[in-house]
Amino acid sequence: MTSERPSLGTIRVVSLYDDVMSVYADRGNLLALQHRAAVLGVGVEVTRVSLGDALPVEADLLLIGGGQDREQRRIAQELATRGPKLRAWAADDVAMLAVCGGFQLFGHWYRDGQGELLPGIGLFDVTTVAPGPGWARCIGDVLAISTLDDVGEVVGFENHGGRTYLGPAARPFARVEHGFGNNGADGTEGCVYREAIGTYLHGSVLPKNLALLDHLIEAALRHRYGRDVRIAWEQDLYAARAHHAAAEVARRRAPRFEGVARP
């Protein structure tokens, strides 16, 4: 079936320090991706950029997953002299997905549990704050409604200390109804610069939100081709089945957002 579908051309693909940054089985998103890619029959070139690499000079989609304060700490000062071309990207349309560390990094800065600051790229409107002693990680599944309207109900684990905060010219990338999402406070999941995300959610998060992974495809077509691009929708019943089954456990197990701040 794949072998006949017609090719709608090939996304260069970034795959960001996914040897530091892979909590969760973050690295399981470029899986998902290349598999997805092959059934509409898009091509993948993926270049991997680590310590010590170069950018490519350019790219469709970039990806970057979570990671703990110890690895934030290992990539912060050389992420940040990455922050003029990344930011450079993003301007340009060029999509991305930021997930949890890498969405703390992507913000102005990250204060950290030990008080200390990391800078970010400051390619989102957000900052980041690991609250004092007494404060419980935001953990455990969560059910949000994106504020994307082609991508609808999105579900993950979410596993942070860390308080992330939007700025007035920040939009979120979903509305929580189960879970803490950003902060816990204000019912904010991720956030959303043109065609960038940044989110909480693990998973890791491509497999089982398949009209996200689309999302993500159509903007990179669209950034490489410089055209707008709707890619025919071809079902999953194993991702269908995926997504299914962490909504349910997230209304099961998660507490309803409910607008108030959860120490």
Given for the second form:
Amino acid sequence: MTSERPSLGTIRVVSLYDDVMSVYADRGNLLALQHRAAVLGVGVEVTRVSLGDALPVEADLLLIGGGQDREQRRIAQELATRGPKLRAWAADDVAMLAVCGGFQLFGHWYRDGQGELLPGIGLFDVTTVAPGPGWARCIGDVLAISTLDDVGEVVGFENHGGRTYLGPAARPFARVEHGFGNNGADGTEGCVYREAIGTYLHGSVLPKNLALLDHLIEAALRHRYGRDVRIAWEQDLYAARAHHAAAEVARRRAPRFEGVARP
Ligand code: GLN
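The form predicted in complex with glutamine is what I need now, so please give it after the form predicted alone.
Full assembly next; the chain just shown is listed first.
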């Protein structure tokens, strides 16, 4: 029997460059959001914004996925022109999820594997450097504990050459237990600025991290309606199993983080 839920309202979602930036199924984050929102009684209006498209006037949640250096070079200059608006949104508590290559370009800058300096939008106080030939990429399963109390344990898959370093104003999104995280050296994973989250976790990350997905939906509802919304938690057996399976794999296969640089 399906239970009828009262509508909690509608959130306005921007999916940024999802035709260019979507490695490791990052576009699945949007699908997971649409599915979960329907279960919770939240409407979703999606605006896809790619190269040459204008951003809408307002948004409650923005998603951007990862991409290799080649894709990042395609979008970096244009993304930089959108910087003032995206930073203003973030300062106004628009919820955001920026994954891997998107996360890197939401920092101040990224020096890519060929030594080219790509501008970022400085939304997160982070910088990223790909050390170049001879250095291994950070590849594998990740298990980390979020600094956000309502998010808890997060799991995913990372594959990046770039090493990201947090500036003095930056708060990590999570602490790595298994895997590399931002740089393989300091145990941090991702970054949080107000309601914006940057992370290296692919997977896609949202289908297997329900608490993170609900956290973003709640933040988006708060942005839209200006009240402290609490969505009624609804179990999702598939998401719980996916999380559990990914956590098991990370514990078994990924190196336990020991606080040493692993070039
Ligand atoms: N190009 C970036 C790196 O390798 C990001 C890769 C990704 O998004 N998976 O560091």
